[in-house]
Structure formats: structure tokens, C-alpha cells
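Below you'll find only one chain, the form predicted on its own, shown as C-alpha cells.
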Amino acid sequence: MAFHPRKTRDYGCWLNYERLPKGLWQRYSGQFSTVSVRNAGGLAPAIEEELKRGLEGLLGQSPRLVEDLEAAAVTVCAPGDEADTGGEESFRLRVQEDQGQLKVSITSAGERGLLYGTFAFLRALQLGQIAGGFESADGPRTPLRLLNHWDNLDGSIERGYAGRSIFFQDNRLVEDLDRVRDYARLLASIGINGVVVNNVNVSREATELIGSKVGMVKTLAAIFRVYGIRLFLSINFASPLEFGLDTADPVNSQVQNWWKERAAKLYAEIPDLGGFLVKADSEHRPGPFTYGRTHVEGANMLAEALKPFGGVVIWRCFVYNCQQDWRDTKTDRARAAYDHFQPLDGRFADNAVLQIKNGPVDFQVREPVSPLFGGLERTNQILELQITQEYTGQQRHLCYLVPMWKEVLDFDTYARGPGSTVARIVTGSVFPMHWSGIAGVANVGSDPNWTGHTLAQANLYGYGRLAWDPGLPTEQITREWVVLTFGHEPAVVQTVEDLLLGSWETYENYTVPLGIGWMCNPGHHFGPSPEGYEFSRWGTYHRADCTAIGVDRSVKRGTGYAGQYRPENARLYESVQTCPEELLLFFHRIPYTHVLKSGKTLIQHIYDTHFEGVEQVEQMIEKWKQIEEKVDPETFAHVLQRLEEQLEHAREWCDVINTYFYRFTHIPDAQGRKIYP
């Protein structure tokens, strides 16, 4: 018999709406028996369904839908006062109490705001926050809150670690479109308002999504529309060549007209299409450089085609020389995005948006923040994060990324003096921008639990909450996810929180030290390979020898990358003495005998952290075992299997990396632990 993923508890993620614990159930029992939803437009069915599902699951009672707002215990109504709620995606949630009866009011100036307010009410109910006098005015701090799917039409997913595509199979849509609707519901619950459904490395088949296969896009757009989410498409910059033109030159009038006509056809089918995502002149993808043109000319040509329909072009800044000679010590991949795009600041169209990776290289477990944040003052920009764990365990290892992302968002660029954080840039508070926000490379697939590792669901939830409000504390986001997913049992909540919050440091400990990055197997990027990329064309080097390791990126002696930052950070990174030690090997070449602030030598730090990382995974397993009787058996067994696999891999990382450096240095471990010669 075919296995259907809805039969698993983990399929529901944080929206299982299981019965509240006794104390909360008694507090709310008999409340919220009637619901009235007014002026919610096309989102009304989703709102009504969510209230029914949520209240029935949490309280064991299905509310009645009534017309009379005054008679309803829960009212969801637009239009609200936009000045009062903060905009069309914002809402106000009020709770009043009269003789023991609670009355909930959710108002907004827009339909999306009502939907988000509904999810916020059910979340607050599960957290036990709903009470007489409770009031919350909330709304997204970022206008663009996107997920980038790297799904291919054959059903495969580039950097996908949770099964096959939930959208595509054999160059057509999957049969189970109900699952796509379930996914849209999950995303709406955390405030996502845009989804790119296909890979940025656009195949020939996927190019037909703007041609003969536009019906597939139309079908998906209709599903996401029910939850207030706009669809975006990754497009091939050279698409005109595949449709009969002999050039894709962005200044060619035929090419410009072709894109205008293509956009008009797309918007005739999908009037609320969000726009295009483009990877150009990157890793062998075609782009304006082919014709001697700039990224401004390429992006603005597409922006002009989309502008009449309210669409935006999102242009990725992941552009670098991927044919580098490892013998060349001056060419630095880390410099590339800034060198390419900072000189173009202020020249992009109002509806063109640059999408910038959080770091200058490629989603490593530790990188500095990209200097483009703070370096671009007159250009729309969004932060790109990677939810799928390409270099952080591929959802086979537990690595909770919210603490990492918070460090990125809290980074002070000093672009307009102290306090010019990345969070304030992507919310449009530092520089005037028409568009700003956050994009995340998605981590879901067809696996029964969506993300391959049940605890990796926390990364998707945490991403959505940070995209909604980059100022939310890590601890609040973590507690929300744990309670919504596992319930209120104190031992479970504390244990899962501890596992999540310590996992990023643990992963870093047993993999790559002090910001050096990489040291993984080429191609699939899983498992240790200290020199896997050391002599490659990709420009990702650590340059270890028998005396030292690291890349000198100082201005005085190195590649000059440190000088791309504002003076306050440039000075910080320029000196070995002031550079944050967690990034020491990213910015400087350091002898193994260098003494760190801890009093340990660099080589001893490498040994110690790798042994410690293994011990930390062992402790994670013991903590998880202690709550076996308090967690769903299937979930418990699945997570335990993943953690045991992680321990095996952590030991391999420890042995390989420590042996590699011991063979280079012949410096023994001060504690006498076994290192393989």
C-alpha cells in the first residue's frame, strides 16, 4: 500500500493544533464558539478553514460561522484603519473580556493582514497568551519575504536534502497538488509572501515555463494565491535564443521587445505574478557579459518589461570567477560581489532588486557579512540566506541556523554611523529603497516530514519569523517552534531548545575552524575532504602548509578584501590583534603556534574543538533519549537515528581534520588523545 505522508505527525509541522494541555484547555474551554469573517476577499475561505481547524484541534470544539460581527466570539474583518494597523499586511489583534467570555477582534487594512492575524491569534492561543486586555499590533518589517526553490522540472532538486520536488515530476506538475496547498498554508503561517518555484540554474525544459508550459505556472499560482502568496519564476537570461532570436543582447531592440511581449503574455495568464529571479554571468550561466554589457543594462532591460504589470526583477549578486588558477594568490573570490556591483550603485531601476548572499563566499558555517550591505546606498537589496543546509549537514545533521542568521542581521555596517545593522538595511530603515527584504533558499521536499530531519523544520519556521521581523530574539523564535511542534511538556521544551541552540556551535566545532570554510568533498559538499577544493578552479582555498593556514585578506599585505568594509569594520578585520577570532583564518594567515586569547595555540584549538564537537553530539543523543516517553514514538526514533548518524560523521570529521593537521605540523595533542598518524 502506498505510504501517504499526511499520516505522520511530523507532516503537520508547527500547525498540528493538538489539544492544549489541561490547564490551558480549562482556561479556554467554552470560548471562541462562533466566528465571523468579513471583507476578506479571496482569502476568506483560508481564514475560515484555519479558525475551524485550529480551534477544533486545540479545544475540541468546532466553531460556527455567523454573519453578525457583534454576535461572534472571534471576528476577522477588513477594512481596518491602515494607520491603526500599519498597512495592508499588518493587523491588530485585540481581546476583550466580558463576564468571563473572551471576544477576539482581528482587523487589518488588507486581506493578507487578516490571514496573518488569524495565524497570530492561533499561535498566541497555543502559547497561552490570549487573555482579556491582550492587544497586539503587528506587521512585517520587510516588504519582500521570499523562498527560492531550486527545483527542476524532472523532479530533482539542486541542493535538496529532503526528497524530490513537491511541484514537478517528469517535466509536468506532480499529481498531489493538495500537498502544494498544504505547503502554501505552512508558508502563510510564518508570513512568506513570495515563492520562486524553479531552479535559478534554469534548464531548457524549465525555460518553457514562460512558454508552452505556462499553464503549470498558472495552476501553481492559483494554489498559492489562496494563501496570499505571489509566484515568481527563475528565468534564463538567454531565453530569447531558445525562442528563435539570434541574440540575447539586452540593448538590442528586438530582445527588449521580445521580453516585453513575453511579460505581457505571462501577466495575461497570471496577473499577480511577482516577477523574475535571475542568475546571470555566474557559474557558466549566460548574462549581459556575453555581449559586453553591464549588470545594470541586463537587469534594467528586464525591469522595464515587468514594470507595467507591477513585477520586479530580482538579480542575484553571486558573480565571481569560477575559472580561477589556484596559483594566483591575488584573485580573491570573496572580493567579487562587491567589485562587480558596488560601482553600479544607484543605476538600477526602481523595480530591480539585488539579492545578496549573507557572506562573500558561499553559505559556509562561518563567514563575515557581505560588505555589499552598507556598500550599496542607492540600490534596492535583499538578503539571501540558505535554509537548506548545503554546507551545514544537509539536514542529516542537526544545525539550527537562526543564531547564525541573527548574527548576520545584527551586524553593524556603520553605513550611516553606529546602529546601521543589516536588519535595518533590509527593512529599508537605513537607505531609502523601493524594495527590500529577505530571501531564503528552501529546504523542503517530498519526504514525509518535509525537511528530511524533523528538527530541520525549525530552520524553515525560524527563517519565516526573521523575515517577518529581523528583530525577534532567537530565544523567542525557538520557544515558539518547540511549543507549537512538541507541546508544553517542560522536559521536552527544555531539551529540544537546548539541542537546537547549541547545534550550530557543535557543527562548527567538528568541521572547519575559525572561518576557514570548505574542507568538504567537491560536488556534493558532504563529509570531510581537507584539500577537496584546494587546487580547484572555484577559488575556495585555505592554503595550509606545514607552518601556517589561512588567507591574508588584509589591505596591507593581502588581497585587500578587508578594505571593502566601512572604516570601523575595515580596521577591525585588518589586524590580527583585533580581528574576531571566529573569523581569524578567513582574514589572516596564521602560524599553528600562534597563541589565541584562550591561551591555546592555534593547532591545539583545532584539536580541542574537534574532540569537543564529537563529545557534544554524544551529549545531544543522551539528552534526546531522556525524553523518549514524552515524544511521539515515530518522531523519537527518526530523530535518534539522525543524531546517531551525525555522531558517526562527527567522528569522521574529527579524525580526518585532526590527522590532516598533525601530518602537516607533527605537533602532538597536548592532552595525548589519539590522532591517526
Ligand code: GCW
Contents of the next structure:
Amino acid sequence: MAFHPRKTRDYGCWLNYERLPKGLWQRYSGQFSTVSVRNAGGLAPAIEEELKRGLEGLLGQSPRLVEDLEAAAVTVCAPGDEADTGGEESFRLRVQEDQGQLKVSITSAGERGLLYGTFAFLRALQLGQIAGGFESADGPRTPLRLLNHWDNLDGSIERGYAGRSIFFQDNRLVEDLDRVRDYARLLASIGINGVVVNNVNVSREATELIGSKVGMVKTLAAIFRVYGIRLFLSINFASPLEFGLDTADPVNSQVQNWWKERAAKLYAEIPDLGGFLVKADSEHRPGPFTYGRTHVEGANMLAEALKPFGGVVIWRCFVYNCQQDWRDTKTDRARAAYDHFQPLDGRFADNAVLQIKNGPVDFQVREPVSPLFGGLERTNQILELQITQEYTGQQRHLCYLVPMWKEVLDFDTYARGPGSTVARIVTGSVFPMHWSGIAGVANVGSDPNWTGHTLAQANLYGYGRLAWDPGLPTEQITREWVVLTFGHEPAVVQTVEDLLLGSWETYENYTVPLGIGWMCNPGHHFGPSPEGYEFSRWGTYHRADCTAIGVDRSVKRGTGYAGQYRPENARLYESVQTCPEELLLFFHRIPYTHVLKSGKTLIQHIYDTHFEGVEQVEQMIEKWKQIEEKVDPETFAHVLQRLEEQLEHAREWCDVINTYFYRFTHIPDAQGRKIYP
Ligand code: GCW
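The form predicted on its own done, now the form predicted in complex with the ligand:
In what comes next, the whole complex appears, and the chain from above leads the way.
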């Protein structure tokens, strides 16, 4: 398949390979003129093409492909030497200098390691790190580094904010499959090795992906395979019913056999299929509960069917009662995932994996970490993050999520004493696991810049880098993305970094305070609506009245949620005095006159942060305008337009939220700013 050149710069994301700035160009000019790739199997064309594109773009000189490893300036070769113990996805990148000539060697025990090493070389080159003596041995810390697409076969995307599906339209594949290849390349460059292509809410049509539409899966799998990425499918637990059986009961032998046969047929077509992702007994999706069975019985039945082929079943823990009565103050949705799954610890099959959302509720701008991390000791598990900005501004607002994800990953569960962080759990270093890793809900679509907001590309990049190595510092990831995307100009680097790094806090400031969540419009989840979910069935209540707000989740007086954590954290969250303030309203019911550590009352804190959030967006616009001359005009205009829209929305949030609380409390703003009566 020929590479499809695109018109806009933003389409290239962090792989534009624009000419290096003069200093670096001079340093590298004339180097890397010959390339030799050996034993890279099916990935050889991708590796060769990448080196050509990269070196041609960065240096203006296209390297020659040569046979002779000894003679080549850049060698990419498997297997490497004994030093390459890291496994087939790891690589070693070494640079030697001999009489002014740099010689680069990329080795790995496997083909994918060579591909990742190639991207790492081109990245290091752009960052100016390549020099004689440079050496890096790197590899992914996690075996599963996945993207979950919530794409429907009709081409719509559930919670998609960047256009239509890049895979499907009108129940067929899109015509422009070159774009899928471009996407696979982007993902491989950040180390993603698995992609679930369809929505976890599986429609009737999508159920056919394991039936009459398997050809579509086969085509997509072949494209991703070129970049070392395996395809996964979301499946409907009740599929057997759709295919003529009268039950989907997981202990029924007919059902079990049906799945085994189905798996065999799928693997005959797609031998490297990764496996299934399942949303069961969640938000009206069918599951084992329908038949009075457990999640263990459901997941293990599918695991058994996939086992002969090396496939895994990924089972989501997003299970809660979505028919709650708001009058019921005993049921606490936050408790649900732990209550359902913790008692099942140790009973899932070796090739079954639980996928756990980062927080106990649902991707709010601020949530505590799910207590299932640390609560499950003998279960394969992966963390689910949401790259698509459902509750965080829908890619119309800038909200860079890497700092949030880092907090999640750095959270200490104390499951095996201090240092038992989520990062160490999902890399399998706290509890032994057959499978571990991270899944992210994708933020891309058919928009020319992939992500709607060009700066939201940083979330995809950052996600991939963290899935590769959850220990990478935010600053490093951010710097990499900015330089690869915008180049080295110091003012641009500084400005874009500032914008990104402050944006999550800014978004939180003008939206929902101190972990309370959910003050958005029901359904589409955009814009403020303080009581949008207050009297609904979704179990997401803040219970504000004229004196206080929040849900008491303590063990002593509340729903007991705080007790789902290990003692160190349970104690911390239990008391108002020790609870981290950014989560205060998640764990406690607090009077508006309560004095926070800052010395401000809760109500004044709400007013202040909201006004401040708006001012911060004003400053973001000013900063962006200052680099107008230094960035591509199209990108400049696009980002400016998004920021201006963000400012308007931030004002709306600020005024609605402040007015809402003012009307309840009649407490005026200490600084006398305008709050609507
Ligand atoms: O965040 C919620 C979304 C739903 C989504 C669900 C889930 C795919 O609002 O659109 O459904 O979570 O994660 O299953």
C-alpha cells in the first residue's frame, strides 16, 4: 500500500520529521547515509520506510539500503547479542563514532523490538541525543499496551470528538484504508501493540464482526500487522443468541462449544488476533448475571475458548447499578466495582484480564484511584484510562491529561507495603501476573488533525509513552512531544509546555470543585448543569443543599467506600482532617463555611477557583498569541479558535457554578466580584 501524503502539517502529528534546526543539521549532515535491515521479518518494510522518511525529512538526504551490515552506517538487526535479554519487544540502541563517522546499531531479540528501536533512534536524533557513545537499552514495562476504540460500524464514535470513525462507515470499512495504515504507524511509534477496533457497546451489526463481517476484521488486522500491532474485538456476551442459540448461559455446554468453534473460525482467518474485550452486565449490556452466573463463569468460559490460540479475554470492571433511585442514600456507585470483583480475586483464568477504570466512578476530572488496585492480588489486571476527553472538555478545551495519569500511576496502594504504586501493579512487579498493562480509550477520528484539537495529540502521545513506561516523568514526555511536533524554537517549546502543563488544573478550576464530579449536562456531558444528574438514576449525586455539599463515604458515618482501601489510605480518606483536599467533596459532606487549609471557606474556594480558571484561560490565549510568528499559520489559527471557544465556555461554567452556590448560600464573594443573583 502506497503511503498517502496529506496536505496539512497537523496530520503528521509527531512524525512530521521536519528539517532539523541548523546546529543539529550541521552535526548530522552527511551521516547515516547507508542503512541495513536484517531479520526484521514482516516488519522490515515499515522499518526501512521509516528510516528513509525520517532521515530524508530531518537531514534532507535519503539513505541507501545496503545488504552488508558491516558497511552500513545504520544497522537494524535481530537477534542481537547476549546483552539483549529484554525480550522480543525490547531493543538496544548503540552509537559509535569512528573518525567522525557515526555508526548506529539497533538490535533486538525480536522484530518488534527492531521497529521500536527504529522509532527511538529517530526520536533521539530529533532531540539531539545521538552522539558517539550513546547507548540505550529500553523495552516496554507492560505486555498489554492497548487502545480501545468506541467506534460503531455506522461510522459514529461513542464519545468521539474528532469526527467519524477512521475504520467504519455505513456498516463497511472506510474506503481510505491508507489512513488506517498511517494510524498504525503513529501507534507503533509510541509502542502500542494492541488495538480494539469496535465499541464495547456492541450493536447488532458489530456482532457480525465475528460472523459474516469477519473479512473486515481480517483486512484491518493485516494493516495493523505491518506495524506489529495485534487486533482485538469487543464482543457481545449474548452473541450466541444472535446466531440462533436460545441461551448465552456460560455454563451451558452448547454455548461453550459455540464460542470454541467461533474462536477457531476467527483464528483461522486472523491467527494473531489478540482476543476479546467484554463489557458485560454493565449499562444494560448482557452478561452472566442474566443467567444467575458470576463474572468468573462468564470470563473463564471465553478464556477457555481463546486459550488454544493464545488469545486473552479482557473483562471490564465497569459494573454498577445504573437504575438507582436518587432517594436511596444507601447505595453508593463508587463502591460497586470493588464490591463486585474483589471477592472474585484469584478465580479468573490465566488468560483472563480485568480492565479497571482509573477511578471508582467514571473518568471525572478528579477522582480517587480505584481501590481494586491493591485490592486484587491474584488476578491479571490492566488500567483503563480515557484519552478521549468526555468529561474533560471534549477536545474543544485544552486539557492535557498526562499529569492526571501520572498521579494515578504514582498512587501508592500499600498493597505490599509502601511503594506498591499503581505503576508497579500494572507492570506486574507487585503481584505476579500473566498479563498486565494499560488500555486507553482512543481520542482519534477522521478530522484532518486526528484529534479535533491539535494539542490533544499530546494526550495520545503521552498515553503511549506511559503505557510503554509508566515511570517516565511528565516533563520528559511533554518535552518530547513538543519538540517532535513543533521543533526546537525555545519560545515555542516554553509556551506550548506551559499551556499543556497547566491545563488540567485550569479545567478543574472552572468546572467541578474538589472531586465532586458530575455537574455537567446529562447525555452529551458538555457544559455546566449543576443538577443535571441530581435526580436521575445514574447514582452520581452531590446532594447539595443550602448548608453543605458532598457524599459522606467514610466508614464511620457514610457509605463505607473509604474502607475499600488498604488501612494506610483508608485512614487518610476517613477523616476530614487528613483527606487530601482536592478529593474532599468526594469523601465527605462539607458545610460551605468549613475552613480549608488555605484559610478560605469552602464557598470562597469555589468562587475563587472559578474566577481564577477563567483568568487562566485568558492568559493561555495571550501566551499563544505571542508565538504567532513562530508556528505554522494553520495550526496557529486553529488552536487560537479553540482557546477562544474555551474561554467562552469557561465563563459559562464559572457563572453557572458560582451562581448555583450563591443562590443556595447567599454568601457573597469576599472580593465583591459579580455573581448572578
Ligand atoms: O463514560 C461512560 C460513557 C459511555 C461508555 C461507558 C463505558 C462505552 O459515558 O459512553 O460506554 O462509560 O465505559 O462503558
